[in-house]
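Coming up is one lone chain in structure tokens, specifically the form predicted alone.
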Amino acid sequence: MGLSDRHLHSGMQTTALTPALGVEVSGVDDLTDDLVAARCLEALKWRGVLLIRGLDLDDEQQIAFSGKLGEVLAPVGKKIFTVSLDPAKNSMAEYLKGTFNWHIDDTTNDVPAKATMLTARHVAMVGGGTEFASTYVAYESLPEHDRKRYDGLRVVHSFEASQRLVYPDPSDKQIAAWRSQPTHETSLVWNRADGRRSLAIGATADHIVGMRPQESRELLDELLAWSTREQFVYTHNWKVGDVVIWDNTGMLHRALPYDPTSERTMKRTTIAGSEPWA
């Protein structure tokens, strides 16, 4: 995909992290400098997850990075949310639970963001590394009989459905809040306007529309366990100081199981999306 050992900017270099995505940013010396977020983006685009060793970042230059890199969204009213198990830390702490399945996010609104940026402040002992697949390369890598099967398919897309792969059992008040949620439909392949095309799955993939719920839901878990084969994935092991940015448009992801109890704090800033579902 291009990008791979060639010079960027100045001391700026990239190594694949991969065969099919993920580069690895090293001799990034000045986070202010335009050419160098234009050089991550581009970056992105072809590897879908960046990784960044060692910066350290504190919420400022966090959000001052990411400012670089596009508008910087404030879902729940900061610009930069602290992602932990521990309710203390983190009032959503509960909802994150869903986040151990592989997933997209914003599929249930009308544009997703562009991409999100995670950094380590404190990692987990065992475990709570991230994973990411990209769906560009399995649909791409998909037989060509496949892809007609899958072409002109629309999804609904809810919040439901992600929390019920965690409370599989779940009581009538949290279904009502669950179903309070806005739900979406999009094309299950999302021609893109820049000619690629991903695929819209993921944890909160309902239901392939007008498809009996049996056949729909084989077809979701067939396509997503495709996606998501090893060839497919990279799996990042987090140090403390760590910067991964990824592709949300594109890229599915997941955090690995780890204690609830872990000191593990990462903090997030995400960019906002220009381009809608289809």
Given for the second form:
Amino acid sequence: MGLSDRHLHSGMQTTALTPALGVEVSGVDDLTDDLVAARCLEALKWRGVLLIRGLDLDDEQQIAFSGKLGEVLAPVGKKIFTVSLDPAKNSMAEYLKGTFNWHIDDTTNDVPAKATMLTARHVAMVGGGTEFASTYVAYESLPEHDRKRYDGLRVVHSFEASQRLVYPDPSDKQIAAWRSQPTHETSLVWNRADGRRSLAIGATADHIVGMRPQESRELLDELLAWSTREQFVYTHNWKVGDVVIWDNTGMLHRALPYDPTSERTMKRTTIAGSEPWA
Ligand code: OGA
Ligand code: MN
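Could you switch over to the form predicted in complex with ligand OGA, since the one displayed so far is the form predicted alone?
Shown next: the complete complex, the earlier chain at its head.
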């Protein structure tokens, strides 16, 4: 059987989640199929967020499917991580409070993850969705004079900036702990090897290099507000068994509020990127 026959028989269908971003893939019968993985990666590249409902993956299956998309990282020592605000389920629960603000993961690393996969194991009764905003679409939609303004600007990202949004009045001990994490400078507009452009903004964006603090804050806030306008956002309301994968290099994301004592439990895998931040 030739590739195109398998393609036809695989029965995969794609449906846009919103006009600007996101794609739902249905009719996936074999997650071990290389063709399925290739089509998912292609869809992810152009749509930023990929949803497959009702897969009900267990940990091993999630790691295996992630492995079909690239190299699975183990950022906290294991390949699969539990996202829960319950300290009994997640030793890093405290830091997860930062995920309620728009952010991009890995802005303080040299190379951001290519993709992140979340699967829903338990959902909150109220709230607890995840929102995604495409900085590719946001950049493309910018007026020419704004593009010119942003050209050549550089941003420093820090863990401290993202934690200050959660704890506006930190203790010296907290500040010291945040500052023990490395900061990282990137270009504000990332001109990628493939010619696409995205923005390095969100909660970790601390300041623009060489700009007065207030001006810098205003510019970063303005750009975040622009990038998270309704037409650039997809809100995912989780059902148990859903798989959502996002392009972490260009998509902002945030968790929507939920009761911290709720059952909400997600499992997360991270797929290595290859292009360093510019
Ligand atoms: C993450 C994240 C959002 C959520 O895992 O990186 O931001 O909805 N999660 O749990
Ligand atoms: Mn995140």
